[in-house]
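Just one chain follows, in the form predicted on its own, and it is written as structure tokens.
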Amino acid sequence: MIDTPSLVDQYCHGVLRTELGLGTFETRLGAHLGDRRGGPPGLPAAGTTFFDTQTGFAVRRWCPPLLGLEPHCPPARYLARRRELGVVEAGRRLLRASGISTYLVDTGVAGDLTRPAEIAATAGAEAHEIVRLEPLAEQVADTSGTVDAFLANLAEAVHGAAVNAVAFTSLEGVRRGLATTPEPPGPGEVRGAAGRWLAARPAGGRLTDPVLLRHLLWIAVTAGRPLQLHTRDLDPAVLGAFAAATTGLGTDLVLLHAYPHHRAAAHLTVVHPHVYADLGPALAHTGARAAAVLAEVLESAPFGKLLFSSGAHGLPELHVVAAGVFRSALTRVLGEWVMDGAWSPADAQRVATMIAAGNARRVYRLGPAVSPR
């Protein structure tokens, strides 16, 4: 038998503190499906529900008995329930239950979203703050009215939000910033974009320039924090070029939301020492096909390399089912090779263990666990 009884969520967002009713579930649950870039969450086809995926019919088994129901339960019965508890409650009793000790907590998404702080009460275990590099730099330059003042604002705002924070985030950084170079730019060529993006940036305008997210992304590597980038339009050529050019320097590199292309991911890691993958959302997404893709990924990466993570967004449930997903797959996958006689049983143990937590606590430098109340 594999124990996690501690997870570390190394990746996630805060959950909404509004009521749900059943469209605005199904749309929260559809969202988390998609690839959330910054547009609107989309809905089900016309007479579908996105129940029906992977993913819900996940959270129909995991999340209703922490509720008081009956596993499989139907949806309406399920939100019926959950607004009869009311969204603390419901929020409370299943966060508690996921077995999520730690929490690291994207800030970066805009939204009625609890803060690290918020979660760490409701779940009874211990958050930190990953910050988000694009919204950082867009809330520098609504205060800096030079392009000499943007770009040294920018600077000690990031190493000034290193202090606290337990890493830095990307997701435009990995898209546009890195689509023709990894290599830093240069100075005027940095001086060139600030100025021209500033000129034309409307107000509360997001940061797109390709050369000032190239720029930021270098600033962090510098920051001492390790940085995630979002990689779920994984371009491998890319992300290897940048992560060749950062050995050495001490920040690693964790790759996210790499799914459907995990094993390029996996071997990334194996190739850069620096370089570490998030097995993320991908089990959720493919819940009772999950052990196939674990199974995957475990085939090359080496096993000091991945860490486990939510992902999830607005949704507790969200961390419920990442967190129930990720124990039966490892279950499975490592069970089966211990009943094989390829593992022995301390061996899967000291691997699970570094998987769901002990690999996170020690890219991020956290401290020892502490078991969710």
Contents of the next structure:
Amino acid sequence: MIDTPSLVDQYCHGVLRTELGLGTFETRLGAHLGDRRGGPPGLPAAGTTFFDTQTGFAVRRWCPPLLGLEPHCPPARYLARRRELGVVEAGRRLLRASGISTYLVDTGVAGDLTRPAEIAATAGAEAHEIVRLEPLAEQVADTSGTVDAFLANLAEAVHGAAVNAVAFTSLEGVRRGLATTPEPPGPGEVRGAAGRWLAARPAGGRLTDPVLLRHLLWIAVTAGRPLQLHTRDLDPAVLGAFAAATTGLGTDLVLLHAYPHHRAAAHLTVVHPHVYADLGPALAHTGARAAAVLAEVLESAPFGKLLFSSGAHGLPELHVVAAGVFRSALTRVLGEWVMDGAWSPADAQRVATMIAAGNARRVYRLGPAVSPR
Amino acid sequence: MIDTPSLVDQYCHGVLRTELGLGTFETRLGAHLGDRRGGPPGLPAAGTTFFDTQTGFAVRRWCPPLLGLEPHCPPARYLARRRELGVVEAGRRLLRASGISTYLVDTGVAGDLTRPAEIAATAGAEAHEIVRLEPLAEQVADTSGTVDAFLANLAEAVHGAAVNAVAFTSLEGVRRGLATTPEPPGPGEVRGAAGRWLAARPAGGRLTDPVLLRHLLWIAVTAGRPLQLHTRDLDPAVLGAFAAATTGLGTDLVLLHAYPHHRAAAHLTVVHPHVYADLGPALAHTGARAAAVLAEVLESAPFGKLLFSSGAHGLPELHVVAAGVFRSALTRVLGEWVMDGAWSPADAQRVATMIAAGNARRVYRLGPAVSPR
Amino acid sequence: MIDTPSLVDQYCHGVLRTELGLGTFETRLGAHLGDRRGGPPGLPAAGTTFFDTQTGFAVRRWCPPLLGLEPHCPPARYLARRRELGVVEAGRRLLRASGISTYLVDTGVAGDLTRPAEIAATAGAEAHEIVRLEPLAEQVADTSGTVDAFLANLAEAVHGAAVNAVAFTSLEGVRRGLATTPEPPGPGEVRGAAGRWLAARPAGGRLTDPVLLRHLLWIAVTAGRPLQLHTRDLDPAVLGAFAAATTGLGTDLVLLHAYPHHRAAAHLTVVHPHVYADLGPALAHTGARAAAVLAEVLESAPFGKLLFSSGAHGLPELHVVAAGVFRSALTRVLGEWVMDGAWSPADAQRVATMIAAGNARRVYRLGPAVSPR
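Switching from the form predicted on its own: structure of the form predicted together with a further copy of the same chain?
Entire complex below, previous chain first.
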């Protein structure tokens, strides 16, 4: 009844180019856990497996049929079939069946992952780049000899990236950068922090300095592209203060990964006109519960403030699962409201199209939808 | 099956006396957002409208039929019909169809809003006044020449208001007044704060001083009427500390507007015998999701501790929507529990009557229910 | 369709040996509220009763049929029948009908409660002891003459208790002990705190010193048994820091009583391999809503990380209710996911068995299940 023909995945990563065994595949299912602190993927507890999670069950529900197997077949059988087809052909079948017609790809994570152009070719879809701020700053540090050069190059790099990027994203900005204050640091404070960081920094050293992270967020705010903020373990007061400080500047903030604080994130989109919320991993990782979680976000967020994403990383299965659970959840939730008489069918279809694609097209200025090839 | 014939709306405001165009009406749909910080109503984000929210959809579901139109008709058509009838007749039809037989009205907000007696006449119902503490203190400040006079007049004004008011309410008391400690400030501290405020205060200046706000809450606690506390963005620890500090004093606390922290608010009603929770805006603003939110509150709160309200402000449509979604949600939630065998039909009917009206009649000592005229 | 034949109740208390009147029984229904701060059971608000709660309604649903009455019969009738049978026979009928085959019993609370061996005999089941850390430390203080003796005896007592206990538990450890830091206190700090406590302590005085509570948790961490932490009003940041500090030490942490923060607790089990979450009171106290709360926990927690318990204290009715609502909720939630095609029937049955008993048998090394006699 409710149709979501063409999804914009407003935040994802590329997929691995190498063949995967059962153990490596399982590790990737839990990889979002390790990502969180920048470390290696976590291990399951003794006596347990990442296949025994909503994500694991959802992969077994949605993916085997796309490779010619029964849903819920054993993981080993699925992996054998995947290797039989080869990583390229399996990835092609999976992504082309996902229903995603536009991918916005965060290219700032390590690993042998496909780039936006390659995703577009594999999936028969559009793809655009999201630039992650921390690696950009680390690259600038690698090639800048002095504090003055670093700070000038940093601003230039962010503004330069804004020409082709559809958005910026920051993993550590909220957690480390905004803990004490949302305001931009003063020039002296920034110079001091830059001097200390550059002097102590080994080659390739990560940016974790709170002042520089905050400075970087504020450069991005002036660059005119939407700024996506990872908000796991968010303190709503911290985000609310940054939202208040950036009101009226013309840059939209998109809150990523808020689960289990998705209601608090939705509430921030009510209060602040320039704040948007992502639905991705909250649905992809909750599998059979995605409809319930989606319904919670729809309680308070204005319907023009919500954006679909997969948050997928490494496995095309995760793009497929995110799209499948999202469409299934959206159809169920809005369909029930129509059945109850709470919503009209026309409104339900209109809101579905907004959340699936229309809001993202407006916020990221993507131009009209292209039909999947 | 479950019947809620007569509602007590334990917290609302009056309605606007002027005709409204489409833009003004839309602004009022989002007005609860601006209220929060005492400022003007907020604006929707670019490319969005407050009609595309659960509140907007709920108004279009519940109100057009009361004015002779189809549910979910376009906003412009509804507003045209509303103007055709005139603001008085439209308000009369809406309020008389709401099923609310008693209105407790917070009269302490600015704007050309109907007063309790006028609401009673329009709605064919009872209405009582809730006195908001901050404007009362500001009026006392306007007419008191010295610190001594101000403090004496303040206590007298609160105790005087308690004669006719059914309750007191405070918007800023929790957020600003209780942040550091729940205890009443000492006399010297209060005198100092009063002196500084009166000296610096322009005519009509708002009360935002934390010490005076806390002092005001504690005067209200001694006045013997229930004290309604606005708790948006509540820190449950702060509320819990104030609840602990006011235990055994004989004054009930009613927590308003706790969503999205409604489960934490419900939990406080479990722990503290004199703490009650409001269901109003949590249901009115979540529309099609109201049954789910109501069910969450009913998880832990004792059934004698919950109170219906609309929280409506400015538009009689908001009283109608709140009553409609509440009744619909209550019937659905309790009805399902009866169908499952988890509750008996008699218990479900008894609890419905308690939450719809009985608890409020007991807490506010309203006397027996009057049938709506 | 989904079968949970034999439950392991991984956290409960004994039952009262005395006959109970209506008033005493009602007080016990609300006893978990008083427990929380170590004080006496709380009182219901004026004009309300603890029978008008989800727990009260659930007792009336599940228990009367086990004593030959209609479900939902009036409390007075149920209590009369209970006295007619006698406390021993009523307890026997209730526990034997609960479906619990293994009880893990926290023996560290005051009151005339049955001990594990007596529960086992009454219920025709296995029972094992959980040792509560605070009373153990208080007993050691009662019998140690010096700081040196106290500290040596304390370590010996914990390690000695680990021989027979299946787990340790701490009520105040998280709330008071970990507030400032998760790290073990240094020897000098511990000696100082012990000296001050022993010097000021009246006979039987409670342990509330934060340094000694933290020291006690860390002794327990080295004792090799799972450590159950009461987490009501948990600050997830505090628990997360303790989880991080205890990673890789080989001791599992089990989070008890997290509601209304059960999603945050579930999230901690995702991030930390050695952290588990309890389902007990979150389901037992939410009654008709247990399926919804269970479903929320199953959103993110790996299925190998969840443990059933009753959390029951004093009344065998509370063991019955916990088991009944758990089984009913599990069957409903997993059954719906199977109906939707989201889970396979075999997976649903496997996960049900894990949560009902298998995970607890693995974590507490209980050996294979024994059929209830």
